[in-house]
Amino acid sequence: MVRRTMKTKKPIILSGIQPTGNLHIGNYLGAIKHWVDLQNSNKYNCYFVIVDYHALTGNQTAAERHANSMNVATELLAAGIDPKKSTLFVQSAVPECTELAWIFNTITPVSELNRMTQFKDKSEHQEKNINAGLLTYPILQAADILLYHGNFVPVGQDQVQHVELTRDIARWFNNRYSSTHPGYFPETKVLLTEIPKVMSLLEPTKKMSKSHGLNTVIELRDEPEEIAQKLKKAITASAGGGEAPGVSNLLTLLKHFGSKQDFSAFLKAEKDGSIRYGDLKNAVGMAITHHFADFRKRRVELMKKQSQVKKIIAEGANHARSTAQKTMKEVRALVGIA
C-alpha cells in the first residue's frame, strides 16, 4: 500500500478508542465522524491509535484484547478511516510511547492525578481492579499525544480536563529540561467538539456504553432487525412524570441519523402531546439502518480481509515509529540519558 507522504506541515492531530469491542452509536457521534470529517479536511496530519495499552487497565483477558483491537481496526477503515490520509496504528507497536510515559511520570505531581475525575468513575465501575494504572493513565494518554507533537485533540467536554493536563505536561517539560530548545513540546490545545450525549437505550440517565449491556447500546455492525428489536425495549416513559430522557434520547438519534423533516414532525408531536413512540423507534431504526448500510457492507468485506488490515495498522505503526523514534532521541539527550 502506498502512503501520502506528509510533506507540508500541518498541525498535528491526534485521537485514540480503546479497544473494547464493537464500536455503537455513541462512538461514531462522539469521536468517529468527527475523525474521518477531520481527516478528509486536508487542514491536519492525522493519527489515530487504537490504545491497548489503556485497555490493560481494565479486565479483557489476553485473547479479548487482541480481538478488539483487530476489530476496532477493521471497523475504523469500514467506518472511513483512510490510511491514504491518516495515520491508523495500535499503540502497543509504538513502545515509545511508554517511556516518555515514565519520563512524564518523573515530572507530574501525584496530586494532579488525584484531582482527574475519570480516575473516581473508572474506579467506581472497576471496584475489584483499582489499579495503578487507572491513576497514571492521563500520563500515558499524554504521552502518546507529545509523543508526536500534537498540537490539537478533537475532544468532547468530559475529556477536556485530561488535554489541560497534557498542556501542563509539556509546560513542566520545556520549563525543566528545554532551555536549549524552547517550547520543545507544544502545549497542546482542545479541538472541542459538539458531541451529543447519546444514552443508554435501557437506563437513558446514563451514557451509552457496553459496561451496561449489549440490549443497552446499538452498534454500528447490528443488522436491521438487531436494530429494530433493541429500539422496541428502548425506554421512553419518565419515572417522575416530567421530561422523559428516554424519549429526548431517540430524538437525538433521529436528529443525527434521520432526515430534517422527519426530526422537525416527531419533534413537533412530542411538543403537543400528539407523539406516538412506536413510530418514532421504527423511524430511528429505519435512519440508523439507513445510515449504515456501506458501513455493514465495507465490514463484511474487510473481515474477509484480515490479512490487509494487518498490514494496514503495521504500516501505520512503522509511519509512526519514524517520528517517535525522532522524538525519544531528542528527549533522552534533554533529560541527560541518551
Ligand code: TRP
Contents of the next structure:
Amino acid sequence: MVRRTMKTKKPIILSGIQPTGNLHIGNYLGAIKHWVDLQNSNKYNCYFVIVDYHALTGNQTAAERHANSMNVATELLAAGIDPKKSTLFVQSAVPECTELAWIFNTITPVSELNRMTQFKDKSEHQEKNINAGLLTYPILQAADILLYHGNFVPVGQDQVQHVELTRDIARWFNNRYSSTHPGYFPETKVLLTEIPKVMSLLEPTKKMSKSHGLNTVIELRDEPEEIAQKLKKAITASAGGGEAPGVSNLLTLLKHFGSKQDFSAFLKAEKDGSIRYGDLKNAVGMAITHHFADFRKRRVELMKKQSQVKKIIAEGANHARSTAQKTMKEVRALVGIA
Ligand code: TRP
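Could you please show the structure of the form predicted together with tryptophan, as a counterpart to the form predicted alone just displayed?
In what comes next, the whole complex appears, and the chain from above leads the way.
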C-alpha cells in the first residue's frame, strides 16, 4: 500500500559529496557554502550525504576511504552543517540506496549513461579502471536523491546532467510502475546558485582540484603560513599577453572572501595597470585566513571529539534510513517484488 503522508511541508533538499580528502576552497564556494546557507534559511528539509559508495568507483585504498569519510564529516560540521537542522550521514550506512539503484538500472537505457560527460571525463582520467560503476554512477546518484523524494539538488554545473537524468528516471519509473500513484517520485530540480570557477593556483586554466597536486589547492584547514606560501607561488603571468587567468582567479577569490573595498581597489588597479601582484596575493591570503579562522578552531575541537562526530553521523543515518526503508517498501510493492 502506497501512502505518502507529508509530516513537513518543507521541500526536500539533498546533496552529496565524495569523501576524497580535505575540503578545499573550490568545494567550499561550489557547494558547502550554499549547503550551509540553504540549511540556515530554514526553508528546506536538508539531507547531506557523504557518498562513499560512489567513491568506490575511484582508486582509493580501503584505509584511505575509511579515514576520508570521517574526515569529511568532521570538516562539514566545522564548516557549519548543523545536525540539529540537517541530516548528515554516510551513504553506505543506508544501503537501501543500492537496492533502489538496482531497480533504476533496469529502467535506464545504457545509451543515456554513455552520453554522460562525467563518465567520459572519468574514463579518460582512469583509463586503467573503467569499471561498470563509473557508468552506472548517475543511477546511484538518482537513487540517493529519490530515496528521500528530493525536490531540489544544489550542485554545480558539472552535475546538472546527472540531475536531469534523475528527473528522467523518476518519469520512467512513474510511467511504468506508478500509474495508480501518479507522480510517486517527484521531478527533481537543480538548485543552481552562482558558483564561481575556482582555478588551480599553479595551472590557472584548470579547475582547482587535489588531483593536480596539493600545492595547487588551498584547503579549508590550511594554516595562515601555508595559505601565504601557496599564494606566493601562484601563477600570475599570462601566456599570450591577454588577461592572465591566474590574476582573474586571485580576484575571484578576493571577491568572495575579501571586503568590497579591497576587491574594487584591486580591480581598479588591475585595469589601470598599477596593480602589484604581491599585494594582491597578500590581500587574498589575509582574507582567506580570516574567513576560515572559526573553521580551523572548530575542526581542531572536533578532531578531539571523533566519537561525537561518529554519533552525529550515526543519528543522521538512523533518521535517513527510516525514510529510505519506507520508500523501499513502497517501491517493492509498486514493482511487484517481495
Ligand atoms: N556525483 C556527485 C559529485 O560527483 C556526488 C553525489 C552523489 C551527489 N550523490 C549525490 C550530488 C546526490 C548531489 C545529489 O559531486
